[in-house]
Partner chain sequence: MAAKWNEITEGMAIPELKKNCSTQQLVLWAAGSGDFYQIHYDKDFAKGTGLSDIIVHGALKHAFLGQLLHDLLGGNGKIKRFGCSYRGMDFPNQDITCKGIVTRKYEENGQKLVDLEIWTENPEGKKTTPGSATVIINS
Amino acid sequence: MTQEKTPLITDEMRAHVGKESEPYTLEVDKTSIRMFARAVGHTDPIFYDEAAAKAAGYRSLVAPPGYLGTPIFNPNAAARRGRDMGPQPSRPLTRILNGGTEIEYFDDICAGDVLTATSHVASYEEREGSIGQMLITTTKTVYKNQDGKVVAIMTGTGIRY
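Return the coordinates for this one chain only, taking the form predicted alone.
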């Protein structure tokens, strides 16, 4: 006789799908662009030299792929981004793996831009693997620039088991 496992995904979790987070602000500045580009090994001058970036048709230094600004930290804010984990599965899952991140770009992101981001859970999926029950969570974060234009959408996958 096989014993049925309790589903990990709860009704509260299903109701949480699609609920948008409070917006948060990210600044894109020259120093952070240069530091990120250097850290990941980019050598193109558009990430370091403003004249080269402008000669290539950009407004200022270009944010390298994967850099979407630096969140503005306010230690006195009542609620800080990332604190609300949302509804939890039916039983504790103690291990977490990054299942991947994809970023779709719609416009240039340059030094001086101020981005506003909102996130939401796009889906929950339950799978059985060699390590047991797994909860796969897909989140989407939409980034808009100071003009309200969507410049990027990041899709992230987290695997808990």
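Here we have the form predicted alone; I need the corresponding form predicted in complex with its partner chain.
Partners and other molecules have been left off, which leaves just the chain.
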């Protein structure tokens, strides 16, 4: 039996596209860099040994590829990571998959840096896949360092179904 499907994308969601989130803070510290690098299996000492990082010309331990700081955890904050999830689709979607990640770098990120990020939804898209009706959300996040310089832009794709 085929049935007419209600579009997932609402007018409220369309109006949300491009809207900047409140800025949120991420810290880049030595312990988190070592933890991230260890989890990946990096072997380059510039991620673990400050003397090696400095000898390679960096201010301190280098953020491994993919690491853009750790959001400050606050159990009392109303919204996770300082940003809300945005308007909800026409029916609740409970399952989430990560669709993709792209990072563009504009400068070095090292331990001691404090990053400020703002995110916005770049697009919503609806697709029919093997898992059924899917909502694809593309989010762009811009990371600035303590000097106000844009150091990275991340484009993330989330799939909800």
